[in-house]
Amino acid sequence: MKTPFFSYHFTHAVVRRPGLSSVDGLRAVDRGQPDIRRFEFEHNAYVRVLERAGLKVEVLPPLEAFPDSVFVEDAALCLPQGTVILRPGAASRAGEAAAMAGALSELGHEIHRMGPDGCVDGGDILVTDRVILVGLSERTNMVGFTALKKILVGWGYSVQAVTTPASVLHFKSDCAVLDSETILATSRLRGAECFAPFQVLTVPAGEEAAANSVRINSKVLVPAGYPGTAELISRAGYEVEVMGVGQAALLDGGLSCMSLRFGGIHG
């Protein structure tokens, strides 16, 4: 009997520690320089939360040559059928994918590659139980989407390209899966046609950054500083864990992008 697929049930995660070079990471708006010691503290706390959620966490060493490499989700997509190595859209991040492919291969993953053309950031991929949504953005283009879709359709998934809101870095900056029927989203994304099959919880005005929450088994991780969103999710019946990710946020990062989550070694 086939095991049901739930896009928020995980057993393992891979993370990469921030390096000293992380302070030079990409950012759309300069809101100040991250403090590397505080970043390390927040990252360590993040790992502990993943472990409390029931995950076995593999912590990779920093990649000083790649300041944004702490945001591991952009380099790969892990699914029960295998792991797709993505092509990050920022030129300075191109080498991250090869490094992640090597690390995941050593952990027993069956590696699949998209091909030499196009780009896809993992932050633009929202895996739901119904469909895999891929946001077209400054970091993900149609050529990359088409290459990724070819692999995923071969594995039996429904895959749909969607539009990322203007001025939003990644599709998942504005949305998250809460369960098989429910999406968390910003007001600018809640009416998207791709969410028509779902119930949508809308984050309060002024708390748009909290849409990048992440459901991990029984917990929903919510960034600190957004009490309205935490209360909204809690009232809906979910177990909320609030986490400080202020240093990652200075680099346009958040809760979902700092880990690759999956259901065991697969291939």
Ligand code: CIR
Given for the second form:
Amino acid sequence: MKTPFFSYHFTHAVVRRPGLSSVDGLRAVDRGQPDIRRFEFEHNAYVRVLERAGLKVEVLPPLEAFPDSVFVEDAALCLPQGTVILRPGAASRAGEAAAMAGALSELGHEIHRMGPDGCVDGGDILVTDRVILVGLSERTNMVGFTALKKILVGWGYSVQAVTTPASVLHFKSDCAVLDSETILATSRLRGAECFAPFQVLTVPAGEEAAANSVRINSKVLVPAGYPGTAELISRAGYEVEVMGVGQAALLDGGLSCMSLRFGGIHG
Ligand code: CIR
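Let me have the form predicted in complex with citrulline (CIR) next, following on from the form predicted alone.
Expanding to the full complex; the earlier chain stays at the top.
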């Protein structure tokens, strides 16, 4: 892996506002439709927090044809060497990739494509300072992993396929980078071999959804409603910012998936 490399240092983010069609977003369990007004409110607050973390945020307009397009992280992977347009694994989300390629290209990103086969969702990609871990899941398969790996290895990264726990949507639903040495993870992932080089903070039982926190520069964004996790991270010395993401959660979304973060990764 190239050094120095800080996988949680960013200067920019891209987000997309939720649209009216967000009510039709995919979900594993139907716990009710998101309230679009509240979703917009939470999304605006999310943008403000990204800005307070030091990022310049590009806010893209809603894309009504794609109900899950607010979850921008799944359509691209942005690294200092270039941006890979991914191939989201859900049929209803496949078209998000072309829309994101257009938007990022307009923002000046150098666009790279994975080829015509396989699928990878950004939610399955955990970029750490040592290695890029890619969780194989219902949305990310070996063909997609192999195509992505070819690009990333060409850029000098170590890349490893790992297993996303059964019944978990994305690998990053269950883990997050806290710093170069430290990962936040659920107990079901804590012992994963891929985490052996890291110190692992384990979210308390019953707070598994809080593992989808996100480190951005000096802050760790933690979803509201998980006080044990917020305290765990805070006691470990990190600056915690608690954020309401209840509407995104109704669609199995969370803090990491609502932004693409990039720039300034090399320290
Ligand atoms: C989906 O099922 O694809 C969306 N409803 C949620 C995607 C969340 N994305 C993420 O965690 N990276």
